[in-house]
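Taking the form predicted alone, here's one chain by itself in structure tokens.
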Amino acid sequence: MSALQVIGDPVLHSLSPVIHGAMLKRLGLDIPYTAHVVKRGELGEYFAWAEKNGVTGFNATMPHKQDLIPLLDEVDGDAALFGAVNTVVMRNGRKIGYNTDGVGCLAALEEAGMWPAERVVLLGAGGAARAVALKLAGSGAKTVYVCNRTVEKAEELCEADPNGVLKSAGFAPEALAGLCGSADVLINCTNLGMAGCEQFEDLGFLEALPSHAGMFDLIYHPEKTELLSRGERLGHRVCNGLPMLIHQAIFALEYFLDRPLDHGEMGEAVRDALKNR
């Protein structure tokens, strides 16, 4: 019997069992999907345990996204480019790693009517920002400004872009306002505005956004951050991170099952499950 999991530390708070469970139920598949705590340094032991217990695939969160790479037989293009894996398929004695964050973001932006776009202002330079920025850079954006309080970190991310689309920038409000003046999309990849985290000190730079610009925030708790609330009051299209979370999970399940899925139907199943949890 096959089984699927999400691993990490901490991981018991993860929504992945709810999301994947809803999709598997809609598909009529009796495949368990559970959360499994795996501490840093325990991946070797986990692989041995997983093979003995019928695990055929798993999602990975912190602290394993980078540590998995040298342990895999094959790493897909996006995962290799991002330097991080969030999905592993174990099939025919091989362990293959993927990263669905980038394609999940693109699908969410398309669904919200914010993609394709030429000029993107992206806030943050951490792991999520890396996946999103590099995916946009390779998918048709002409310029993606990576804005970070530590400019050196933004520069490091930009150096990983083989297309020369990423440009590093600072995080001061006046600098952000200057970049936002010609942006098609503003994307927040920081935790600023997340429940229990630090907030933006000054959102005045949003006044500079053109009327057609969309705003996408990877945060989904709260459902609408102050960034999105302010943008909505200014008349912009806004979208939180839940669609990206759902789409990246659908792409992961496609890898697990080795077949395409209807994203509309799967998204409906997930949203129903999240409402009723």
Ligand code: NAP
Given for the second form:
Amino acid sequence: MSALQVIGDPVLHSLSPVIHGAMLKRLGLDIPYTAHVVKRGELGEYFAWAEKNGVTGFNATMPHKQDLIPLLDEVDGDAALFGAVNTVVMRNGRKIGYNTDGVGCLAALEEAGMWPAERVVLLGAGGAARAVALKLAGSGAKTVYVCNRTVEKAEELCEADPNGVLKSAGFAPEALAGLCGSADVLINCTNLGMAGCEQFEDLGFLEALPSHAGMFDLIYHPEKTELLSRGERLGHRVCNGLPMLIHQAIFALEYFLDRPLDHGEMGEAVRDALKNR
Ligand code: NAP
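Switch from the form predicted alone, shown above, to the form predicted in complex with this ligand and output its structure.
What follows is the whole complex; the chain from before opens it.
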């Protein structure tokens, strides 16, 4: 018996059961994937429960991504670098942690024709920004400006970069415009523009982007943020966060099943399921 889960608190709103359910169905595998509320501090109890109940892998969302690390037998390279785990495989009595956010973002950028890129302006320095910035820094970018409202958090993130590619910067519109002038791609990793969250007060800095620059927003709800709408009106290629969400899930399922999957086929199954839910 095998079962997969997503754990977190809150977690019942998660799209992961729909996404993984669609992929497992397309693969003809009768493996349940369910959401399970696990409160902060209760990971030890969860592991005991999971082992007894045939759980062979799980995805983790807040508040567990960092707390999992000391509880695992092995932590993969990206997860160790980001200091966060979003996928855990339980096999042969061992618990192994991975992080698929960085590789998921890279695959989505490539698919959108925005990667490889040399100069990146990245907005935000939270959990998602950390994974994306460090992945791009280790994947050939020459400079990634990490621009954050709380500049100390941007500085801390840049210090974690072993490649010296990340440079910290502030979030004032004039500073952003200065950096955007030479950007190949702009990536929004803040909450700004997400449904129910605050909006960018001033998007004038987008006018400074060169015409070839792509724009990628990690947000997928709404489907098109004000940032992307404005960028599209200015003639830029734009992409929202759904392809990243889908690719990171496919990479996670590859770890769970221990075999490569066709990202095109899996992506199609997921998009159909999301449309029809
Ligand atoms: P997080 O750790 O809470 O970080 C939030 C970031 O947004 C911080 O840099 C924060 O700046 C900034 N921010 C929040 N409010 C702001 C404001 N009013 N003005 C300026 N900056 C503001 O969140 P996260 O986990 O990194 O997630 C960030 C976004 O990425 C969310 O919208 C999430 O849904 C999305 N996401 C998408 C995917 C995907 O697969 N597509 C994956 C992960 C996350 P301070 O440091 O100054 O507070």
